[in-house]
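Next up is one chain by itself, shown in structure tokens, the form predicted on its own.
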Amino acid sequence: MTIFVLSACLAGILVSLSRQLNGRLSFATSPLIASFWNHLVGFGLLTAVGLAIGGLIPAGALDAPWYAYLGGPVGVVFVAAGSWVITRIGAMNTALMIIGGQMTGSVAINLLKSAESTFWMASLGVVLIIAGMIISQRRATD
């Protein structure tokens, strides 16, 4: 368990560190081109791994239904918005509101898929994060 805990920090401080410098690009180009970039240098060293260590297009790829691969589509907004959004109000804030939208969009999905979870739980999850943000604001103006 302490591995995945740390895997999902580690992914956690590489998202942050991708959005600064996305939002570097952003700043310097447009949001469209630096997730162009980002995506076209993705692809590239995806594939590079993919040769060199093989399994690049697995058996059962084309089983996958056809919405699997929409994640492609909803990165490329995710990185344009994300870049867009953290040149105008900082790297925190788009964390937070990034952060407050994951948990709200989990939990819808796991509403709408009637998954079994803690609905009030992760719905405190969500009060909570709203409410840092509200604070963070206030403390930013005053």
Partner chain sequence: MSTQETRPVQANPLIFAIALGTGGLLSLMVHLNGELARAGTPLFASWAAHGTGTVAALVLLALFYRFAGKTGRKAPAPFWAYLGGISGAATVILSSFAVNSPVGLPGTMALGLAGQLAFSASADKWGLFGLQKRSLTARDFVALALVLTGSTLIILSGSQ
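I would like to compare: after the form predicted on its own, may I see the structure of the form predicted together with its partner chain?
The text that comes after this line covers the one chain and nothing more.
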């Protein structure tokens, strides 16, 4: 169990590390160039892993709707924007804002899909996140 808990925590640490490294690269080049290298290097690593363990393109993978492939281009903008932001407001503020946006965004997507969720819990979560963001924002503009 411990190994799974540690993996989940490490995955989060790596998200933050990735943003810091891309931010450093964008500082020396540009946010879009940093995003390009992030995707190219990640693609190289995942190709190597896929070839090593096999099943890189599983059966049925190509049945996904065409728009599912837009995740990559959206990710380019996401990484570029994150790299730009982190050099300006720091890692912690960037993480707080991105998490806040991600969580409220996913509640919105869920409402649009009218997928099942506990509404009061999701709403309370959004309220707490907004409160947290107002607090961190106040500090930054003090």
